[in-house]
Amino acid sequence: MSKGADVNAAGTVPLTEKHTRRSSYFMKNWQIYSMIAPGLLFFVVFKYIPLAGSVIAFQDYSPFGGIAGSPFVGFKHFSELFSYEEFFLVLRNTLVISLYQLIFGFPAPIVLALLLNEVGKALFKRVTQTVLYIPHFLSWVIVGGMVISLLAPDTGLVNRVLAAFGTEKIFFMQEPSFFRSIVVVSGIWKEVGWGTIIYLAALTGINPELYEAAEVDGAGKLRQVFSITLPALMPTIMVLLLLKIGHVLDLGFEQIYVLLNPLVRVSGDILDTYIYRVGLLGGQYSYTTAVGLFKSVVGLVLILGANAISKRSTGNSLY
């Protein structure tokens, strides 16, 4: 038997005060840390044990040798992502998709959860919100066989109704110049309806009171919105905000994967999607993962940037 056993089974070593009073905290609280820790599992197997996996941006990775029998070879992955032009193509396709989903998108849900929020029928009002979760909950694959389908040439519902004013027929999945209007639109209709849920819970929390006080003020419901709604929402659009700032070069795959096609990827073509054809398709594991990895930095120094000049400039952070 060990001497610090010893020591524990006769209690001649007794246990400090504030550990005393730590064990006491968790004892009494432990149906609230078993709740978190399925979360916390989670995050360490998926996200953070696989940035183990990074490492092969700095070697020139083989499968049959593994991460351990293939050869460090520094930053010249990174070197070589800096000098390729296909690279800066897709790095300006996906800032540029990322900033009009920023302009048109990030807005869309607090507009539409200001309108919701002053539809007086109750009824009318659960309806429409069931309608506009809806496309949540279906899968790119569907969503962009719906989009495929209603701007097709001959048979989309668009070119007939264009066709109707006297428009000739636009094939529009084959311009590069729709393609990123198309993303951004059908990425609004899909997830608008659920980015309102958290500015409608904001809404909520708003004291009555406060309209009550505007309309005996003669305050008319334009000047309650600017005046008393959208100051109460500021922390919960500003947090989202920071959020979405630093998502800026992680558009996700596949909705961009499932529109895109060869005659509109001058302009469609984004970091994800190279990342799959370069990476997956064409082998080179380590380059790719050196593309992955600087997504990575920049969404970080973004979101720390943001969070920095949101601190300063509106009291609202992250942290």
Contents of the next structure:
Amino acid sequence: MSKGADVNAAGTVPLTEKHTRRSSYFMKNWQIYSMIAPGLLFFVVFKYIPLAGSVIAFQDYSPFGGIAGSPFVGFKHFSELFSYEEFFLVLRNTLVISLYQLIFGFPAPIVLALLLNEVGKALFKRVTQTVLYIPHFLSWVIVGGMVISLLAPDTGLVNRVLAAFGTEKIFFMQEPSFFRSIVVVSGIWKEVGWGTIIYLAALTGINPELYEAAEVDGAGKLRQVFSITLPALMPTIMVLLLLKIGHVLDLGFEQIYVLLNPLVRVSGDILDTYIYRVGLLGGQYSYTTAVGLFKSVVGLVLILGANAISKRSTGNSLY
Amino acid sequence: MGRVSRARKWFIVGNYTVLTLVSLCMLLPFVNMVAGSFSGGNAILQGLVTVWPVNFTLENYIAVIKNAGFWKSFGITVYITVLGTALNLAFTTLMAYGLARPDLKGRSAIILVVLFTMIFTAPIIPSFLLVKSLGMLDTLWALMIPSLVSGFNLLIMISFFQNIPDGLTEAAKIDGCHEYRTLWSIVLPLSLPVMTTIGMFYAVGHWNGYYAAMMYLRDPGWFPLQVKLRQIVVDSDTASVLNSLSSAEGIKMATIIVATVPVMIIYPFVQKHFVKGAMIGSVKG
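Following the display of the form predicted on its own, present the structure of the form predicted in complex with the partner chain.
Full complex below, order starting with the chain above.
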């Protein structure tokens, strides 16, 4: 932003002089710019061209005509979106799963980081952290396979434990009512340990004298957590929460797709899997691009809105 | 004082207990999987395997090792991971080094261009059409080029480079080093933590990725490991592997273990670095 102001301020300089001055700056730093150029080219080609290509959401795109040869139809696909019952089902699934993840998944690494932070024994801490990070490095295909195998009706560990308590065996993966819980729990299992890293990093920045002073004043452990630790973590928590809110419609394709099967689609089909199935496999390019744009715009509006609210109420913001 | 310290003692005991239980929860599915992969088919089907192999056998692993299709996918993934990560690191490092210069003209505009792509992502279909029109469908380039630079990793690297004292790079320039030479001889040797961290992020992404492969590859001959794994593990397409006494379940488990081993081997070596590297990025971030 401030750069734009510089350029305007430079507008008072006569045009030719400004031109040579700028190009000599460029000449002197050409090596630096040549380093940035390939990466910048990547962002322009692979991020901005598809953004421009999203214009097909306003067309009846045909692969033969391409973008130039396809007729414009205005907001047809967007109004279609809101008349499809299936779209609402998918949107609801996405929102509900996202909400569950926010309520249960978001605080989990914070709590875990607070507990880890209290560990005095360095060896214990190191071993625990190593173990907790491991699931993050497994692919969703593998985690999905493990989930399916653990929850298998006859051979799965979970059903065998339940059977020991006299419960009937449960067909977890075929029951729509279980799907969202499975997604949330497996998501926490995979990422909770990894999520602690950023909080642990923030915790190391707290001045230990604060705790000593609090102790002298007679504050208990819990009091210290609420009066020192949490306020110190607040900026980190808010930034991550804001980012999370911006991705409410963006659950991630891989996890859901691995776990999804036709029997649980009614509760588990989300926007990402819907776009893949209907758009990519079904060839409805324009319609699903409209879905994708809807998703991106909602995300942007949410992140800007949440950021404004947070800035006003807590003083923390992304920018 | 005595009461406080007793409460404290209970807290410590409780804390260690909770953390141990959580760690066990992380390990249990894994241990169960390893035990199953060494167990006989009947033992798995009867639900006898918990944390220790029952009717110990290597049949499952032999079936996986003999599967040519699995190894082809494995090889493709190794290729994508090595080449892809090298390209990722090259492009990201160059761009980050340039953007770490705080007074560079146009710097904040370029960073804004990157940031915007992080909060507003283009829909997937136009990205697919772009890759298609570039002629990359059914080539392995489609798994590497569209994910060349991650905005997030770029920002971490920029803040790492900014923490390197200016004096070092200044001195190199006074000695006559041009920018590429300074990056190569001064900055890179100091950047081992961030290079390993970011390299690990990219490499794990390539190793574990399957969305891109499912979008861009139609020819089963090019399927990387995760797509193959999905066929075997989730779609239960074990017919291709099933050629002996071993069971489908046991083979699935052995396949998962073999596909995970490379990540698990590298992990301990870089763990020290990536925690440090991620912290540098996140604290400043």
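C-alpha atoms forming the largest set that superposes within 1.5 Å between two forms make up the rigid core. Numbering follows the first chain given and starts at 1. Just so it is clear, the model here is predicted, and its values are computed rather than measured.
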Could you check, with the core superposed, whether the Cα atom of residue 33 shifts 2 Å or more between these two forms? yes
